[in-house]
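Only one chain is included here, represented as structure tokens and corresponding to the form predicted alone.
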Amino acid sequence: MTDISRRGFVKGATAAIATGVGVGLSNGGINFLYPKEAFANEDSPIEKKYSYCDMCNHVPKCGIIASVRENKIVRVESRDKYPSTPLCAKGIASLQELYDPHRLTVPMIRTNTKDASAAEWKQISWDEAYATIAEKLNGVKQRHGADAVLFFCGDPKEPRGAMQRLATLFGSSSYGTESSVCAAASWMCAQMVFGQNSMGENPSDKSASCLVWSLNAAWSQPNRYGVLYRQKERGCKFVVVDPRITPTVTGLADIHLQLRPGSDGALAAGFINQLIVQDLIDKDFVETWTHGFEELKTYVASFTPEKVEEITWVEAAKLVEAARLIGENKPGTLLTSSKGGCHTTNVGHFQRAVFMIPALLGNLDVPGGLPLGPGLPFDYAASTKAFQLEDVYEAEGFQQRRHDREDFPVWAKYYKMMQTVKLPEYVEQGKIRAGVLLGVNSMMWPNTPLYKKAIRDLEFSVAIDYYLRPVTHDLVDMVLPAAMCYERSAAFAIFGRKIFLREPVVTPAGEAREDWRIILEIGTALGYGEQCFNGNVDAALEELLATTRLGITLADLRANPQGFEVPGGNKDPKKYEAGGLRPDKQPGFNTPTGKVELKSRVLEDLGFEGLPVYEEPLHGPLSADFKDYPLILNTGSRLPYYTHSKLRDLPWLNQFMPEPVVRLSPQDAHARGLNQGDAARVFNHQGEVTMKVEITNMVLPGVVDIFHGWQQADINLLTTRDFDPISGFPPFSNGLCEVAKV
């Protein structure tokens, strides 16, 4: 059990101060107090309460146990019998932010003019908030129309129920989410390949394999690394697909398959291939419940373990190996993730491609197997499509009235939410003119300059955060403090058909307000109190339970706070046979043909190839300015300390790594003249950085891999804007950079 004291937990932080390692807002050295605050006496009663982490974007939901004293929070700890534990170091660390003395805990308006270099702040009351954001919302919506109006939530994911709500209220079709350049790409092609959102299921005690494509569950979910691991233990054997030698190949392994990044593509066509010819294929499977398989078994025929090799680096004999052993050990299951291979231009194509391997052998919604059917009526963001108005959306036409869908159609025809990374031209033609942006980052998006001048060329735009950020807030016009993860309530933790409430640990510091709050008291001050609850929370959260037509309440949330269990829920494998994975009850798969679409009919429909086809990446190896920069451009995975640009101010998590660094193999060092620590630049046709060097063996010769999010150093300025036309995914994954000394 993970129990880290206050006095304990200052220590830590005074020493990571000592050595100069604390960030602070401007990236630069700060001396990082606690505010007297933030101490209780140590005579007073403790009371346990219980929460749950979001310092890792919303998942895994990490179960804390949290000791109070005086409404100030002196211990944190893991939660036992918790479907989510223990607590990693972000975990710990989320009490030096809880204190973190840099927060926002006022309303905040410019008062300077949006092309002055730096913003102008001052305090002003929630009211004159409101007002304020009522009367330019509603100003642009008589104007131009209510799409003219984005509403964004980035990270934290959980107030999207609440946002999706005010958007359709507003009636505005332009509601987005930072899921358009995560996560999302990877559940449509799911959808599309067997009618279910999915990123693959840990392995079971009944599980033979597992196929682990682009996930670092080591770095990115420990607490999921500990299962696997447990897994792997009993005799699970492991084929882990990563350009990286990353502690979770080294860790479960049995078959690394190291490709160059971009040629996924290629390595799932080569794999299928493979399937097909070492006859491991379940045929009566195939045969009965899958669409397309000829066409797709004379697609992959030329993807011979030589061409691919030729392809993706990956030698042809470990191909072979890896496809039998998948094969030949069953069931199994498959993990991936919303990085690697998601953030490439053929993203669209080739993650159903992968997906179409546990299908190919059978081992869908079988004990084992990648599981399947209908769980609790709640989304990602634990709402539901009732609370969010969806049927509103439907009747009032917002589909047809949308900016991306003529853009990214298959997108469009999937999500309810717009695909955002064409906001600059959206801007530019003036299609949006202002904005209600939680958790925005401006460096979220490719070619970062193009999207800060976006947000800054908005008539008007409120931010909702923790703290002041100038990379974006400079570009706004007012932000609004949001209450931290143990300040506020709103959403739930759903594991399976369990459900856990979380409610405030502490008050909220200063003035700050929890994001449903704030959400709903904007539509509130928009005119639409009554749908909005008039601001309060718990009114909400109970019509969103009353929506899902389960008879639960927040009553018999609060009276279970070990987690109330819903009862029922169909367990049966293969429910595709009895008519369990549609809505109108029919044997087969939530599909046009309702079979697994080897061949997609939505893409086809849409005037798309339907096959997984393999396309290079527009700048990869094969492109001209391959000579010019020779190395790939690998970026955006995480680190077991920061989850994206998050919690970089904080010392006892900074410790680990104060600087941005590009990692080199020793080949491509050397010929560089670049020894460890160097400082170097990292360029391309858009821009650079200056990143100190870190040479590894970790990363191929050839790649680079660099960690975003660094104000000072951000990668995405190099990052180019050739989208996957099927998703509208930016090739984070598969750009090309030189580097040299400086």
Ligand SMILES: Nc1nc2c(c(=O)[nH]1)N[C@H]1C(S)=C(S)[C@@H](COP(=O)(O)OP(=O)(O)OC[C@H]3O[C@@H](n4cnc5c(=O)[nH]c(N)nc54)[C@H](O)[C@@H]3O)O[C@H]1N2
Contents of the next structure:
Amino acid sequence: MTDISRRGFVKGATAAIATGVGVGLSNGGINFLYPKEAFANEDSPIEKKYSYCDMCNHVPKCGIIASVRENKIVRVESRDKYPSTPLCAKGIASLQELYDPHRLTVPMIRTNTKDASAAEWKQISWDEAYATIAEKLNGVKQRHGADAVLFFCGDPKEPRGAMQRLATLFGSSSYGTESSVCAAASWMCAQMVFGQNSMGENPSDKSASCLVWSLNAAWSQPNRYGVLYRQKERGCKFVVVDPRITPTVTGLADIHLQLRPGSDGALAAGFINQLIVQDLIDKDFVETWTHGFEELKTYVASFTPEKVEEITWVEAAKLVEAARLIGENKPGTLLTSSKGGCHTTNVGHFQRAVFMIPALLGNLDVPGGLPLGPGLPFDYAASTKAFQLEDVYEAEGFQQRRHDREDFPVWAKYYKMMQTVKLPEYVEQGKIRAGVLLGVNSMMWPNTPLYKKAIRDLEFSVAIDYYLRPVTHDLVDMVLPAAMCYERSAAFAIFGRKIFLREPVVTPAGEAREDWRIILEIGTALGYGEQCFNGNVDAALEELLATTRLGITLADLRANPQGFEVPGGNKDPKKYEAGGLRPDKQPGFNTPTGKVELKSRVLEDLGFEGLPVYEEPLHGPLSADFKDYPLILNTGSRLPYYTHSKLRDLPWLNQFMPEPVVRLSPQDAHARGLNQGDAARVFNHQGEVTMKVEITNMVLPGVVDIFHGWQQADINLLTTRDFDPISGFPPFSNGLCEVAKV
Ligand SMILES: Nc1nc2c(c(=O)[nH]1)N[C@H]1C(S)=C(S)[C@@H](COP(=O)(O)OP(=O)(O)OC[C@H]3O[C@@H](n4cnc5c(=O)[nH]c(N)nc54)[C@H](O)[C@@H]3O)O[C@H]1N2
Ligand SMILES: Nc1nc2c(c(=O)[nH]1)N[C@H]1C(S)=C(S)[C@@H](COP(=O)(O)OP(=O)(O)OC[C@H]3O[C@@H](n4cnc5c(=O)[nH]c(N)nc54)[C@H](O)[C@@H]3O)O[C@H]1N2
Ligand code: SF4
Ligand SMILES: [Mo]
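Please supply the corresponding structure for the form predicted in complex with the named molecule (the preceding block corresponds to the form predicted alone).
In what comes next, the whole complex appears, and the chain from above leads the way.
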């Protein structure tokens, strides 16, 4: 067994460059050389294999053809006849990640105490790792109950079905994911309005317009941007709502509503008011199929274009024009964001107002509008409720025991998944004492130090990752090496009714194992061998398919590498008329009233306001601290070349933004004596970071734009824990700060 101290470890990393396989740490610096094992003999034959990319952890993913020579991928290219294509810069650079000599390739346990600032590690075998995990987790369970163990997946989506299954088998209601701050606020708002998860839908050839509410697809989903651009060329009209002038705005927008971050609720109310005032709504639909119209109408009436301009900074005339463009060009569709405007304390209200727009226009479930209705029984992580054992969760009363139930009752109603934003409190109160943490990054949450403390204070924790990342892994007890996308099978890629299987195209580096295998093997070590298929991933995937009851097997998927089309499906329009949207098959929508709820019954029953009311950000231009911190802090808007805290080490990507940057307008820079490239302090009452100044017209005067996930300048030191009471989402998009020359 190797004993790896921190110093020895760095040596190990250097050695790894020569050996190709080894342990190393992601040091934030650039020190990349392909290990010689990444090169194959040029005379040996090339085999082309299908895969798909997971560099942005987005679902569904882009298709890849990997050219494989002697178990080495020597080239990746876009896969044709695949719904998501072509590859972006990150997809191309995936080879640099695969062959990065800093990858974690062996299981390790820490040898020093967590009080020390840096962890020291010792390599252990997988068997030792599993035995320790089982002993520690079962010990916590015996002493404090199963709910004291957190089963967590960060941004990685693929392992979620397996992880939730494991949590439930173990008896823990504490299963949580990064969806605590991503996408789930939008889904639940759509649920509340029309009874179904949604983030909107791309326009089709039948769509006359598309309202894009805070999505910068050109950078966050380039494959989708291509689809949107083709629709634009065909004649589809676009309104884009975004505080910045993004490539999505310049490429698509007929009208750009450039609002103040965090003021979406007022803009949406004003938009709805204009649809009513300009007589653009579908009166028959509204009368028959909506609940609460008169109250909504009364509420939005005060949001005149002039008042909305005052609140949102969007010119009154533009709002009038935008409502007309969308209202007159029907059918139309809507695209919202998993992030963009959602990171605000008002999201549980404003995002509902946004989903009401297509409803009021009669654009729900019509060709060219926003399609509804049951799709395949998979969730966004390609797992099924049955595989995740949601029936067990229900039958065995997990819901009543969950730690987040009183903090976030609306969230708890919609998700069998913990809202993790109060993790620091749950650890402090002794409710959570251990964790299986897959792809965990402490910089994901607002006010990072509190989450670091929470992770460090766990009695036992094991992280599963591609890299050893000290920012979080210095706080855990054990790390396990995960196989990367080209090295593993995974949950399926699902596009509509088409399913793709991904199988490994090369063998894993070092001792790395597939996430699914690791989770199933932990389950086996914990005593659930049979339900965890004794670690056999194929058997688990076969069971997952069986739970769909679609009659599909792995053999079907293997026989159709270009995608398996599941027969059937209901493409009829207006399924709400014929009972196609509700489980009881009655006409209407799957909401408590059976109608599109413009006033939410669920919210009212849980003691919240049912109308989509606008509230100012807690830290904004109207709050007392604005005089000290007069710039709106807008964080996390996606960059084309990085994913969250990842990819900083890959030379092909790092060259685009080698160090953290604060973007601000020429006016704000000038007022502070800042020049392009200066080092600047960005600070507020909570924290401070140093970044390089980039002066740009992309951002509004009065707003700064900063990407998250920089280890050396973590912007979540400054973001606050003012959670939206409905969704629990933090206001990453609209805090306050000041910027000054260093
Ligand atoms: N200020 C601010 N904060 C934000 C946001 C923001 O906009 N502003 N955005 C929020 C949003 S929407 C999100 S989604 C989160 C994302 O937050 P994170 O979950 O932090 O996302 P990543 O940094 O991509 O990944 C976390 C870790 O997972 C590892 N990893 C990646 N893929 C895999 C895999 O397949 N298997 C395993 N085992 N490990 C893997 C990575 O190496 C990394 O260490 O950040 C949130 N935080
Ligand atoms: N390259 C890359 N792609 C990614 C990711 C990544 O890290 N890197 N992450 C993936 C993940 S997990 C997610 S959640 C998605 C997010 O995908 P997007 O939602 O497209 O992400 P953003 O760029 O954060 O937000 C979109 C736009 O919202 C705007 N915005 C900011 N604040 C507000 C506001 O208050 N109101 C309104 N209306 N708009 C606002 C921003 O200016 C931005 O242009 O991207 C995914 N794709
Ligand atoms: S958008 Fe880029 S990073 Fe994301 S799946 Fe596609 S190629 Fe990969
Ligand atoms: Mo996200």
